Amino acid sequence: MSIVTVQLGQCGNQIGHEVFNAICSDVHGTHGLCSKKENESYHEASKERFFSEEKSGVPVARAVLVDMEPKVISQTLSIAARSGCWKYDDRSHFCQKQGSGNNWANGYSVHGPKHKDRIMNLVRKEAEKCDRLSGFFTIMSMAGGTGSGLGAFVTQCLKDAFPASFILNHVIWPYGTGEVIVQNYNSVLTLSHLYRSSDALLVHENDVIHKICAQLMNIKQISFRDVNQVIAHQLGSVFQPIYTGAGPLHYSRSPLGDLMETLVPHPEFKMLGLRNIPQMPENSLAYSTFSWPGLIKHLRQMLIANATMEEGIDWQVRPPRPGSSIPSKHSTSKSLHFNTSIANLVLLRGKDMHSADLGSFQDPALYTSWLNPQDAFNLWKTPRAFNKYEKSAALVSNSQFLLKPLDNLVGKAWNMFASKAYIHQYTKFGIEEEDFLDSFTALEQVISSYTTL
């Protein structure tokens, strides 16, 4: 089944481009490390999922590009076309000349309703090209105006127009130090609206990816492109074809549906985080060897200690033993706080993956008490290696990983709101104080639900 990607705003379009690049280089690489037959079926499944065929033979991305400024889209279209490996459909983009001025209300209340018909028309055309549609993958930032405001509006339109299709929103969490003075307002409004219309939110934090670029990838002058390439690699490691638990007969039929079924057992809990190991500069790969027990041990500790990468993991954090109580169960600030999960999915790609033992992920202590660990944990795998890594593991987790950043974000936004800072910029576009209060209430409920796991 196919996924239609909707790239929204500058950030969404730049990341989307890197995602298709990563998928293409993985498919065409000579590093599959598996049988020819395996490689061919992987190739076919990936193409059906992300690309449509054109007479010229160059795969065309199943994507719709939307921005309120033309510069990034025109750059993205031309860079993809020049690659010769894949391209975008020249008719599948929509842009204007004025931008959204980093104002969520402008994107949501003005640009959204004004351009709804044209944007949704492009989405319908792209969906009609799919023999079987799994759903929509939207890519957007929360800090600005177009990705966040227009992105929230388009997501609601997708839900209304395609009620039977899954929607996964990929959201980029802004830098803590701030790119935009009103980013906390934009983020609160985005998250609360997406929570209503999306099936799940897959979150990447800019600060975390920046750290990976500096400490794992050894990049000295980190650019947005470096950050986006790390994000794209992580997304590719989840969305490229893989065998689900049903058995190694065929690749996952409905990639988004399988992901939701595995990770979102309750509509109150929709926040997904992604961890990926190993990650290193390409020139170091030749000198590195990895074992499945080592990778799995690190991945499990990253989960329970809420570590964002394999360096600097706190190995002191342990799962609570039955009958013991965590003194600070409801605190989001305790550094040794154990990260309780609702559901986890581990994806293994590469050599000898059948020998990997994932029993440690089925420990009941890792999960909330109202779910059976057998239901809460799933393992997907394929012998086909991903992007030059002989062995690699990804973890998609629905857990308390985002509690602290979410608490901080809502707290900062509330402090600004309490002093009425910048509210007039939103009310002039029709977003009233009541709308802010509704958003704060919705996110406080999310924080409360995750805290009491």
Given for the second form:
Amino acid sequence: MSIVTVQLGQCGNQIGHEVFNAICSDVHGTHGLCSKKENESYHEASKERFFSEEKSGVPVARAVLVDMEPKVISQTLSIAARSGCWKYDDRSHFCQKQGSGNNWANGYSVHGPKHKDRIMNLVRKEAEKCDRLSGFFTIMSMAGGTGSGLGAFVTQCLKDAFPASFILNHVIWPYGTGEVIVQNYNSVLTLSHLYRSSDALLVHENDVIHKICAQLMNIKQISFRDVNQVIAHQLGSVFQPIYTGAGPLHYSRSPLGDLMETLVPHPEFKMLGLRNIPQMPENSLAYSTFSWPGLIKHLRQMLIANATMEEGIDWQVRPPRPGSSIPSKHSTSKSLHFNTSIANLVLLRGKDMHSADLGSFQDPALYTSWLNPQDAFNLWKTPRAFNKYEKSAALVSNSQFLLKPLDNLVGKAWNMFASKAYIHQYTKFGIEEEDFLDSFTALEQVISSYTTL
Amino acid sequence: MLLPQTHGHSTSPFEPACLTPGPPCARLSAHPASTAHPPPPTDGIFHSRLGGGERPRAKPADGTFHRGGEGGRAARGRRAVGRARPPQRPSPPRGRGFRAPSSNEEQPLSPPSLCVAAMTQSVLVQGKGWRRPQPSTPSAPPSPVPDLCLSPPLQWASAGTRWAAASGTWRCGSTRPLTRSGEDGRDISKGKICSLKARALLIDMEEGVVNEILQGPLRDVFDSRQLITDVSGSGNNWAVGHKLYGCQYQENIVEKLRKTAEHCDCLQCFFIIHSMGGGTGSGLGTFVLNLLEDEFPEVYRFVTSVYPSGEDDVITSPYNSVLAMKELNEHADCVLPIENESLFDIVNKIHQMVNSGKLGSIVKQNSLVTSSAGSTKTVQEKPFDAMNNIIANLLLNLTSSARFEGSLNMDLNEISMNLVPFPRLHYLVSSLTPLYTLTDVNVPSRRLDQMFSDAFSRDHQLIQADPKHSLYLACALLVRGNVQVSDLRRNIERLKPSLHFVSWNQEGWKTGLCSVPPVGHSHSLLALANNTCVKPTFMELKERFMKLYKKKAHLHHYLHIDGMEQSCFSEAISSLSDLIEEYNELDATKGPGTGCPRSCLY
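Switching from the form predicted alone: structure of the form predicted in complex with the partner chain?
Everything in the complex follows now, all chains and molecules, and the chain you saw is the first one.
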């Protein structure tokens, strides 16, 4: 089945472009270290998922590009066209001349309603090109105005127009400092609105990816491109075709549907985090070997210790003993660090993945008490290696990963709100203090839900 | 900042609608013909007219206008008599060590004017007000803004072509000839510049400066439809500019603004460039500001205001400034205050550096600050070129991210969104670096970090203020050139501990990355700070105002103008006092945060 990607704002467009690049280079650049037949069906599934075919033979991304200013889109379109291995549909983009100016209200209440028809038309056309539509994947940042404000609006429209399709929002969490000053307001508004209309939010934190670039990828002068490429790699490792369940003969039919089914058991819990392993510079790959038990051990510890990458994991963190789970509310320092999950999905790609033993992920202590670990944990795998990594594992987790950043963000936004700073910029476009209060309340609810897992 | 706009098809993705700044502020600098620069790739401030080699000449010679500096000066003289203007000294370079041009016996103050310029998506209004001493050489009026556009022509040209090409894919326009350049960009034929018209309105109530511009190298960029002049000046009287000329020229100004705005297909912003101390710039300038608010309420209004210094030679400048401040408080979206003294100090430092021989041999001829002059020698002769040029560069850098591509774009509307937490506190202290590290070496990291440190040091600020020891409400870093996020992050982390941010905005940083550096540099930085350090400037102004006002000195000059009443003065001073009080309240919060706890909501 196919996924239609909606790229919103500068960030969304830059990342979207890298995602298609990563998928394309995975499909064309490697043979996947597997049988030819395997590789072919992988190709086919991947292509159907992300690209449509044009007469010329060049795959055309199933994407709609939306931005309120023209520069990024025109650049993205032309770079993609020049790459030769894939391109965007020339008509499938929408831009205006003047950006949203980092103002969520401007994107949501002004640009959204004004351009709704044209944007939704593009989306509809793209959706009609799919034989079977699995759903929508929107890529946006929370900090700016277009990605966040217009993104929240478009997500709502998608929900209304395609009630039967899934919507997964990929959201970029801004750097802690120094991107946009009103980023905390914008983020609070975005998250609270997405929580209403989206099926799940897949979150990448810029700070985390930046650290990965510096420590794992050894990049000295990190540019946004580097950051985006890491994000694209991680997304690719989740969205490329893979066998769900025990090993059927066909690649997953509804990639988004399967993802929601395994990871979002309750509408109150929609925040997904993504970890992958290994992650290293391409030229070190040749000198590295991996074993499944090693990768899985690391990945599990990353999960329970809430580590963002394989370096610097706190190995002291242990799941709480079955008997002592009640007092954890009074938070001994250890259980504070322990990351409780609602649901986890591990994706293994590469040689011998059948030999991998994931028993350690099925420990009931890892999960909230109201779910059965058999339901809460899922494993998908394929022998087809991903993007030059002989073996790789990705973990998508619905857990307390984001609790702390979310709490911080809401705290900072509240602090600013209490002094009424910048509010006039929002009321100018019709977002009143009431709306802010609603959003704060909604997010406090999310925080408390995750806290009491 | 000038973006070109072609006639039938549009070339650049943005079409700037900018009125070019008028005369005063933007004096076009007269370059020797040999250095005639090719057309700027304007995106924002110019619109172009295609159409053969015929250039619509601004008709400087036709009767309506006086011809050169002489006419202008004569007019000025008349005015001075008529209006009993306080004696004008050639104010200038007060600095020791820096010799003003030898020909400055007369040093005509160049009249300020108001220039409304429109940028990409903005229109610039250049008003008179620009009361900055101008160089005396009649033939070469310094003009910063246009210059900006011209000095980095090569780059602009190539960038422009790139844009045109890029946008060609999805807009029907073809590339426009006007930015097409030869291999090295040097041979853009001189004729082509005439196809560009500045999106600017030049307003002055006398004619000298405007006429000089019309004779300068940028004459082709303006035509008579963009000029509004009178002959008698405003006599350093805010009331004359605001009330008298305001009424008289209102229709004319509105019409010209509309015409210019009609050429923009996405008008985003007006730039008003004026001075605060005089009559036309401060009076008529703020009048234009009000007009803009009425006529184009959706369009942002950025004001670059040159504040008088303590030793200002205009006796009534405190009155004018305070009266103008009230208008700025109420009607501007952002104000970039600038003090001549600061500019002068900066120019002086560059000059010393060049002369010390340390860097002399390596200073690039067309580097940032010296670009208008074309050579360091000319800088010596025309100090105000260099000073005006700093402002020009300020506006260039301010708009670069809206004009060029980059990995983190920053549009103009993001500036007020991020930097103005409360509507009235919209005064932004700016600093430009590198200013006198003019040598350009390929981004060795130490030098890059130095650029960030300099941006926060006292002597790089464009007003006399020390942001480091005051309270930051918000800070923006607009970086151009080969700089990546990691450089930004490293420097923010490094500098943050030494700066005080208001409790509710501890992470008040906004950043923009534009990949196109200014000509002659590998990178540059414009820091904009909403900082309580502007307060002393305002307090000093208030003090000087009170000194006069207590004695009612010179009041009669104002009160005999229709519509001017004493209440105007009391309202203006209370508006200023309120503003100062708001800054005081923020300063008082410098301690621990006082917000109500989050939980009180629930």
